[in-house]
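Single chain ahead, written as structure tokens, the form predicted on its own.
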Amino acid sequence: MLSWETRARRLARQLVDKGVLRSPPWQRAVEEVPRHIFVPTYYEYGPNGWRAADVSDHEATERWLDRVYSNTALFILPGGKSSSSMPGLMVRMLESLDIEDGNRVLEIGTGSGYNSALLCHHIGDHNVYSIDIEHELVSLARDRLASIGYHPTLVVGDGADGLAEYAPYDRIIATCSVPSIPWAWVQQVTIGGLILADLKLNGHIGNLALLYRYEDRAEGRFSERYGSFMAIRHSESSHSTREPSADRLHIESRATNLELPRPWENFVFWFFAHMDSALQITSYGQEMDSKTGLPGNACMIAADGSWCEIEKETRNSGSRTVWQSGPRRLWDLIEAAHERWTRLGAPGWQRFGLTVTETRQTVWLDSPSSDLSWIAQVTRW
């Protein structure tokens, strides 16, 4: 049976080989922080619903440890409400924040406590602050951190508010996604400090953004590599959404040659299309093919009830049939956005940036002064 230390060193080496772990301090943190303390069990979803991982015998315990010391995100609450994120994603984010000795760091989303432990290992627990809305998670994380000698400041509360009583911070890292960057976070970071957060307009629409705090704003670029977290949860339910009612009358059909039957699979184009065409798509996926039992045609529904369905298989001509209806023709908008995106050189994430002020959030291409920019909707927290 391999020791946890051997497994942790093996995980660190795998992350180094993947190119996501580069700095010696973070490598030592991965090697020396026992992740299994923070994930004593994890939950998986199967035919009979959610169940905890089996650790009833030696063989099952070995499987559990193999999973814990792998580059895998693990659900730590039944129902998939919270997870211990992929270690590779976490260290990539921590390294990009360029955290220095003496920096004070606020983490939005305590989760299992593992990321807090990595921070404590590097900069000392007196410099680490973390907030989560789940009282149970905060309590468990506090006990588990204490069991290995760490005592950071952990608070139960709404992460969108930050943690003003201990501000300012040199860095803020959010391990949850937000539809817009809360101005409270900007206010609580020192000028010259950094915020790293997952901006998701909805679903997969967005990416990690690293923002530098200026006197009057926070500004920066999206990460070149995609990253994603579960959505932030609030103490109030005022942000719940209702499935739009799709107009199933006046259906139009036509052929399309766009080789993108599931546009959400190209994350950067999906983001561009929503910015450029204000798609406001709230639901998307694939219908079940009644003949094969496999995923079939792709479907999308927008907030105003507009919808489209894209045939899964191409015809001999190389085209697909598209059906659409509602106030707008969604597929027409997607095709037009794809044409503009291609004309711009099919820009990747590194060409997109974000500027956050107290009243406005602006996504731009290439430069904050670019002629090509879009105003993003600001959530009133």
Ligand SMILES: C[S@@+](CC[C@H](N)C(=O)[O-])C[C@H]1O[C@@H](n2cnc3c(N)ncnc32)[C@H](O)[C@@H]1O
The other form holds:
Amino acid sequence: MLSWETRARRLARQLVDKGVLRSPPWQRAVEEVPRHIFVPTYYEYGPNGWRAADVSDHEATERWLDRVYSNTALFILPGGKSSSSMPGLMVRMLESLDIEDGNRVLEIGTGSGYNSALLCHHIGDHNVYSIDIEHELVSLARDRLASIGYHPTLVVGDGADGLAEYAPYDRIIATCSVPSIPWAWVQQVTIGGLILADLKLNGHIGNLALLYRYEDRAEGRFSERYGSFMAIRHSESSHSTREPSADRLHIESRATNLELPRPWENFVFWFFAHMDSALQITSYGQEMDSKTGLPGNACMIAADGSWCEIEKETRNSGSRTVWQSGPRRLWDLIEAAHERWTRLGAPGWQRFGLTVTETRQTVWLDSPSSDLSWIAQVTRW
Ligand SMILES: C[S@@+](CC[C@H](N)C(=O)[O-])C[C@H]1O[C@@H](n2cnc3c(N)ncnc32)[C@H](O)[C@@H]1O
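Output block for the form predicted together with the ligand, input the form predicted on its own:
Now the complete complex, all chains and molecules, led by this one.
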């Protein structure tokens, strides 16, 4: 059986080869922090619901350790309420935060405590602060960190408010996504400090953004590569279920040639379309095809009840049928956004940036003073 140290070194090598692990301090942290202490079991969803990984015999233990020391996100609570994020994504974020000796770092979303442990390894536990809304997770993380000699400041609470008690911080890293960057985070980072967070306008639409704190704002760009975290939760649930417009009498159908039957699969275009056409989509997915039992037509519903459905397969003519109803024609808006996005040169994430002030957050193309900018609207989903 391979030792955990050998496995951890192998994982570090893989992350170096992937190009996400670059600097010696983070490489040493991945090699020397035992991830298995933080993920003593993980949960998987199968036909019979959530099930804890089997660690009952030698072979099962080997499988568990293989998973723990791989570049995989692992659920640490049944129901998917918390996970130990992908190590590759974690170190990519830690590297891009440019953390220096003596920096004080606040993490939003303690989860397993593994990321806190990486931070403790690099900058010392007295410089690490982490907050999670789940009492049980914080208490487990505290014990597990202490078992390897780390005693960072861990707090149970809603990380949307930051952690004013110990502010200011030099860096804030959020490992759950937020629909808008809380002003409290900006206030709690020193001028010249950095915030790295996953901005997801309605839980799904957006990407990681690295923001520099200026006196009156935080500003920066979206990460060139895509990254995604589970959405932030608050004690009172903000989730609501939307129903499509009940108007079944006024359904329009027509042909579409847009080669994006599921526009949400092109993450950057989907983000652009939401801002440029104020789509306000609250749910989307594929209908189950009753004949084949496989995913069929794509459908989406907006906050105002407008909906559209797009045929799964193209016809011989190369087009698909789209059905639309409700106060707005969603597919028309998506096609118009696609035309504008293409005219702009199909910009990737690196061309988009974000400015956060006390009263608004603005997304811009190419530069903060660009003519092309949007006030980022949050849709309750
Ligand atoms: C992907 S996990 C974090 C992974 C973690 N950094 C690690 O190393 O294992 C996201 C975490 O965000 C937490 N979370 C969700 N809403 C929160 C909130 N309002 N405040 C603080 N933490 C929250 C969840 O409980 C969950 O543990």
